[in-house]
Amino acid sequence: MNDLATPLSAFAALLTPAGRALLDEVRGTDPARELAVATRLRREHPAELVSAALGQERLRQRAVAKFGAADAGRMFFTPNGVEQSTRASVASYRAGRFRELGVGSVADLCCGIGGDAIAFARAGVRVLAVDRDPLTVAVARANVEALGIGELVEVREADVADVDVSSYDALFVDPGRRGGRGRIFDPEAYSPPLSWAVDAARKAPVAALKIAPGVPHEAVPGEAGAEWISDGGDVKEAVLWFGAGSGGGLEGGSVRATLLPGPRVLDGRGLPDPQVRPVGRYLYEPDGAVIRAHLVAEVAEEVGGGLIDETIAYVTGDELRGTSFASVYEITDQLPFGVKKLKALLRERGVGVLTVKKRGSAVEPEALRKMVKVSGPHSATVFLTRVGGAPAMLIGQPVG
């Protein structure tokens, strides 16, 4: 049998002096030149080792968006690890929250390649990182070594259900949410199931469970506080907090939207749904975390506005009011939906750069851009949406 026939053995070969030298040699390889580089290197190195090195370099390049170039260039990854790991900015924020709650040690269950464990350690928290997959554990250990945080992180291969975490100040669980057919939406189909993670969290002094941001609110346990987190406008995750009611934490039953960078924090106050009103001069587009947390009413109150439609999370108002939780646009035109009408208006305005946003419309932005064929020196934003239940187009410009 080939010594590099299994993913684990191929990864182990990358950690040898020869493997590390090869990783250095393929660093920065352009994907378009990968075949030529592989052909050249296979003249002097085993083909499997060359494939493993080039595969690792591809993963490192993909990981830059989550971990930054400095860390991604030193770390090791698996395809699932890149896909499922927490973005470093989000993990760092969460680790800071643990420190604010007085946590000095945490059991990180389902640790994956170690992204969260790294953030905990850099925040000064001692970590037990646990995963049951041998390859994932090997990668996590390599990352701990590569980043020089071995004194604070123990990586253990085990089933999380068999690990005694009673001696740790806190628990963090990031269940697997991908299977053989892709993303898993049923929380009870997570690995481990959400119900198991909730039971474990209830026994810990402080606990946080990372879950998909699309989790139904009715699936959140009553004793947990729920936080939706976005980074740069993209919703990244939801976190269920247990036992974190002190030190600025979330009480059971409370809801929060946190926007990074910042953080900018919006706590729910149990406000009723905003009233529907005619489209005003300004349109406020709440951040995705605000929408997921069902806190559009809090934004509407802040800006003195109402909804354009009872089913659409766009807030409108007549006055320009600053908010940290929504993007603001000045609306110049409101039209019933129609491609010909839009095309004529954009031609009249000399619009050559068109941003298309949609909420409550079946029309795809790219398809609309192709149909209108804009040309000119100006720019505009068009919102495909519903106003008072009817398909509509709102045209405007970002404010500030």
Ligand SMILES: C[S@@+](CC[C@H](N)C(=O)[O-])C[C@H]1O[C@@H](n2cnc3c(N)ncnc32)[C@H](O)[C@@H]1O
Contents of the next structure:
Amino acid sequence: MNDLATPLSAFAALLTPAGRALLDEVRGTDPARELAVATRLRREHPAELVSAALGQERLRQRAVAKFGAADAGRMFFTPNGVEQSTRASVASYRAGRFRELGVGSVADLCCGIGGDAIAFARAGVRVLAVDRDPLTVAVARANVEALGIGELVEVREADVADVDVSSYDALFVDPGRRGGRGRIFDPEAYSPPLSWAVDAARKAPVAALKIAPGVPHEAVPGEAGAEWISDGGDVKEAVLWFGAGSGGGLEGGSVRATLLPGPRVLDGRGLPDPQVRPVGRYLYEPDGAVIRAHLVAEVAEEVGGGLIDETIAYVTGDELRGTSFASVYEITDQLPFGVKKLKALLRERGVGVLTVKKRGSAVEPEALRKMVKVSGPHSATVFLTRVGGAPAMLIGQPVG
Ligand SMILES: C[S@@+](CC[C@H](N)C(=O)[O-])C[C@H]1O[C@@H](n2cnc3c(N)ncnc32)[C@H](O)[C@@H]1O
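Could you drop in the structure for the form predicted together with the ligand? We only have the form predicted alone so far.
Whole complex next, starting from this chain.
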């Protein structure tokens, strides 16, 4: 079957009535049974089409975590596309911000399989979605059609450098951050490079650039507002905003942490580093977005606390104060680091379920859990960290 030999032609075959029927037939296939299902289906269908359908079903199953079962089951993916796409929760939050800024149309440069374009369209924003990879473009087109938003989204195959975006209200760029050997950390090695995206953003009335959350703060241009976004406690991305000050505080030089679900929004106030103080009754573990945004001082001020160590992003205080930006633990014990000491303490307390957290320690949580082998009716959390420069263990319980 030469006509199914390339990934693009195999994908096109999936969109035919025969391909769609096969996709329906393999829906929900348990990966462990793939081989048996493939052998059976190959008796009646071309082998390449069977492989394409099973491959697509596998990607749909992987995509459920990002897009939810209903959308993932109707959408199409490539392996890179599912990996690199923005999860729906983050994309729809960001699209909502565009709406608040009065954006009616956006050029989504580097659209991938359409994770962001879909969210923009669903927020009522008209989209030009651009990608240079032909298969990715075909998949993005199939997605907007499958989700019934084709009227609002034009998908175009082009290099972003060749696209005139002057007629759009806003620009969104999510550069490729994967090379042949995995993730790229240098923003100039993104495709297109961050400096290209920043130049394009400066010319647009409103722009947002999605970048890796580990970006050094020094790489943020002065006229951009920087936002770090987490979802369910996992940091997902940083966004550089241009021209976004009027719609609620993301003007140049500003720093924000946004926690989903919510959104719970913490804006930087330029506070100095918090004081280091002795470990108090409560330990506050700031959300990763707060830490990446360098807003631990804002949380420390909110809870009336200080740092346990000048190099560690744990906040401690004597009073229990509610905060949306940190998990709170009541600390019962503080010990110098030592497996024997920990074992003895956990045995004495009857701890059978141990959660290990660490910051500023080289010890592997899993290895420690194996070494202490707990048993008993109670649970506890141990923090492996540093206090006053020395390796320490703080033992406690989550509050609330
Ligand atoms: C991180 S992905 C985009 C994911 C997308 N925002 C989503 O949520 O599905 C980056 C995309 O940029 C595309 N790309 C990289 N360099 C490009 C260029 N110079 N012109 C057009 N597309 C490009 C890649 O093909 C890839 O699909």
